[in-house]
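Just the one chain here, laid out as structure tokens, in the form predicted alone.
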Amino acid sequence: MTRKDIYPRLGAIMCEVFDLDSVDINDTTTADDIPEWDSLSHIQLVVAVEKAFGIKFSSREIMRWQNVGELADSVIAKIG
């Protein structure tokens, strides 16, 4: 699976947690970039990447991210 892959099924998911229709996200989108992107929604956007792709991430990996771009990374050397 490539990038060109996950970001829309990112797109699709943050748009759930985040209650939105619709989100634009790039490597170097924050949660500074989206209003509703706080700490809670964060625990629970976590959860529905690792559902919806069948993975866990350590808690050393979840506190490195700084951007979607490194999540993205996270799934697909998960996922292979």
Second form
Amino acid sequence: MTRKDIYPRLGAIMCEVFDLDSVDINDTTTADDIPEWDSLSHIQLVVAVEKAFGIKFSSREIMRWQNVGELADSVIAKIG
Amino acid sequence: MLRFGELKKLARASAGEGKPLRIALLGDSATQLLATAMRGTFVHRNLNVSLFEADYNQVEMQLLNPSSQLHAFDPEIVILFQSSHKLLLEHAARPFAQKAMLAADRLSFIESTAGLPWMKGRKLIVFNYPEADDAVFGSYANKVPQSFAWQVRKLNCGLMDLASDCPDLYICDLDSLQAKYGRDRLFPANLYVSTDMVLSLDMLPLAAARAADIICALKGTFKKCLVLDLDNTLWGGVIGEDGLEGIQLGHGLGIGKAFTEFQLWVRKLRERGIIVCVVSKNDEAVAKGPFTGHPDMVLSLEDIAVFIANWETKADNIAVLQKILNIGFDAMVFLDDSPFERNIVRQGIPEITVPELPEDPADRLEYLYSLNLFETLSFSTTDADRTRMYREEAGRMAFSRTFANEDEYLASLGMVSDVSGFNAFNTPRVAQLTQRSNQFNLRTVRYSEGDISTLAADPSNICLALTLQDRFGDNGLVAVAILKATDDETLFIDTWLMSCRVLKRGMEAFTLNCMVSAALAAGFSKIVGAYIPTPKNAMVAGLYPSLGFEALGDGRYGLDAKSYTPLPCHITIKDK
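Target state, the form predicted together with the partner chain; input state, the form predicted alone:
Below: every chain and molecule of the assembly, starting with the one above.
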């Protein structure tokens, strides 16, 4: 599984959490690119992704992500 | 229960009309998410609130500094959220001997906060501390006062002691949420380390709801009555088909235990003052059969204030019930196992609360506990008598039909009233009446027990508490009047309210007679009253003119006490 396989679902989750009609995400997308992505909605995003994929992120992962690509890597590593 | 994401969207909605209730949230950890959940919950419940959120971990500074943002905000309610985790860190930082003083020190901080002169007239809501075992001593912690488990439990018990002594201090029971859902669901360890969050997103709506329950009760919105179906709700099976021996109840037959324990819960609610009524599609004699003839029945007919069994629709029967009890539909909870009946009642009476009772009777109690339906702000021993009073009222209604006219009937009741000021004995009930009375309430000012004590201590106020007793029984304290001096000659009626169970007895005339004689005795010659309309108090819109007051404009009415002739009524002052 690759990052690109994850993006459609990740995008849908982000639309839901950030209350947007569509988001355009790629490997280098960061919170700076999406105005609705602030520190509070980031927590919502983490929990929503955990629930959607049935996984749990470590505190280290939550602190470490620099962009959407790295978030997708964490998901891939857990769901194989 | 709405999820956090939904609450967050609601939180952006407009707060409603009129003057908002000012609430301040102070915390020792990041509270933005809790504040967001609270804002959404307030909007969801139609509470118009302006919520002030103090900066992170400024509890002492905000409370103690007279030039703080908190003081400038001038809140009516202060909510204090201090986390078990910060407490755990404080515990760790202390020298061993000092660990035994952790709870006492925190309690003395909360006690001094509640006692600050600035807090006077404000309410303080304190979240208690979800228990956590740091497993340093194992179960042996229960023998070691310095252990964290010992201290956090002692702290929660101490908060209960403190709250029972401080009328304006309320505890928001976060620990009971943890007891129900578990620490692993309450506390998100990964997010705590990365973002300092101490409550999970799933728990935030529940925590906000518990706080909102208290705030709604402070605003006079709470449940007073439980309306019950019988077949498959109070017992297993259908009494009309299965018969007395065939229904499931008690520990013998089938799942009877689930129904017995449900009835035990209902009886506890009745004991604490919830009015319990029955609405059943049955023949009355058949429906009453188990109450009088089944050995395992917990509830008796004496526990039921109004018993309606017939073949009308339940929505119609609940409307009849509402007329007898004289309380709002929004103060009622309807429990029925049938989804069909629940929907009919919901459609017919949108204001009533109709929980989605689980199909399996075994699941029902835990589900009902989770809804926290019966939040209250006060409890007095007279609450337990409420069902008896409604039963007496039903007796009065039957008796009144034997009289040709109302006057003759009232004269025959032998009504006497004990008229007194506010004192330690009646203060809880007086405060409760100011919180509960919606219909006969001229200005709908809500007071806590602390407020009532303060009003009573001011000698320039005239405070009256009136009881009513008749040949059918004692209604207890049913009317309250608070008059404040506005100048040497004039008293303003700040509060005049009456319990709706004594309407149409001449109690309003009697109360006014008492007010006027108290005013004259204190040297006042004028009484001014005002009516503030609410959605529920239309019945007293014309009260002042009907009692002889003259309109002064702006919804104010005046009465000349010196030329006042006492109004006729059939109530006399009780001999002491």
